[in-house]
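Presented as structure tokens, the chain that follows is alone, the form predicted alone.
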Amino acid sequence: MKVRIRTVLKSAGSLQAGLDAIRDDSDLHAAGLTSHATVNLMLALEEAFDVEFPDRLLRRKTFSSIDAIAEALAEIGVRDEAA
């Protein structure tokens, strides 16, 4: 799942730092993820994983790291193909 998240993040995240330098627990906002890019990332994740983030997950913390995104996706039913 995290590989797919990274792929989506690469295309929709508009990060200032290179994605290779970002760990799964790195703060994406500190790496340059703006609020506008966060919305684009959310929409791209919804399309990539064929899900819709519920209102309760539409907060800054949900998109704060790759780990947080993976946790949110798991919470809404996306299965980790690596597990």
Contents of the next structure:
Amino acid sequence: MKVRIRTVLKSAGSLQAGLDAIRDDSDLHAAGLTSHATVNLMLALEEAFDVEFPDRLLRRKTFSSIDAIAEALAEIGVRDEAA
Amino acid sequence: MTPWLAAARAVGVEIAGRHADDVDARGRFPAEALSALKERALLGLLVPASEGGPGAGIADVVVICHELGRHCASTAMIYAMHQIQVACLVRHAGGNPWLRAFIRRLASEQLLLASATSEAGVGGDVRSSVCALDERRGRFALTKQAPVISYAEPCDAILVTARRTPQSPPSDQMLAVVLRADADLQAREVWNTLGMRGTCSNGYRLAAEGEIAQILQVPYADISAQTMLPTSHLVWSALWLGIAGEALSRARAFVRAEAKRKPGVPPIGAARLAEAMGELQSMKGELLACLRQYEAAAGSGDALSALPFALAMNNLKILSSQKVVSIVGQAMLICGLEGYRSDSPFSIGRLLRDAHSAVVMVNNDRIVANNAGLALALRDDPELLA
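So the form predicted alone is up there; where is the form predicted in complex with its partner chain?
Let's see the whole complex now, leading with the same chain.
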């Protein structure tokens, strides 16, 4: 799942630095993820994983790292294919 | 009425209102009103009891901004901007001993706080910074080209946004407390505007140094979302409501005088007055609903960071800023030439000029653009009382 998250992040995250420098627990906001880009990222994740984030997950923390995104996706029923 | 509101009303009636025209005409700092607010200990209201303050809540500040807005919009705006900074400090200082000591000083010495969030080169986006905190040996230095810093000269400290490090992206911002005595301010643009002339929001090149402990440890993104944006929109809307209310008071006095002059003949402006009062009621309703929403969310960082909450607070700003212009315009029409004159007791000119600042101060178009992003993300919430 995290590999797919990275793919989405690459196209929708508008990050300055390359994704290689970003660990799964790196702070994406510190890496330059703006609030505008967060919305784009959310829409791209919904499209890629065919889910909808409920309002309670629509906050900055949900998109603060690849780990946090994976956790949120798991919470709304996305199964980790690696598991 | 709380003793705080009573004190603010006395300052408004006896001091701020009396000097308002002079402050406006000369574009000067309302020094008399700010000294009076200081003397009555109204600057440190939000400081909790544990730090030596009265521990008042945002509602207390909101009612004071509304009251001051009736008498001198510049005084009200300065008071509002100061309290936004205090709210950020009080909520996000954490256990940092330097900041805690500063908050205690704020209450005991009634310090006045200013803000330097806007910057040249970021296209008006306060969530982006060019300048950065340069850390060396436990101290930081920063230099910021600030197109506006309101009341920078008479303030005691300035809260400044900057990138976390010189390597950080523009959106990775922190907030630092810069003491006025440690700030080198080189004047750039002079604040010569249509209204809100007393806020003295001049442009400066700000250079400052300080201890690392003067930097709030919470990312500015969280401070902005949880405290700065919602409290800004609440206190601003309150003072705009004050301006609108004052304009309608003048309009009502005018209509009443007409009615007395020609008994039995309904004054021409009476229907328009009634209509404008309906608009004022809806403006007040929106403010109070958002105030309650903020108070309900205040206990939880998550609730304050939620997108529907941000959308609601942004909408409060947009709606209130539009309504104040509309209501004051109605008051002008009701008073006719007496409202248009600058030397009549029914004069609306200053109120109208001050009101127009509401739509351009943090431009509504920018907020609408942010809301457009939020609107894409949000789901429908069909429950009325949720």
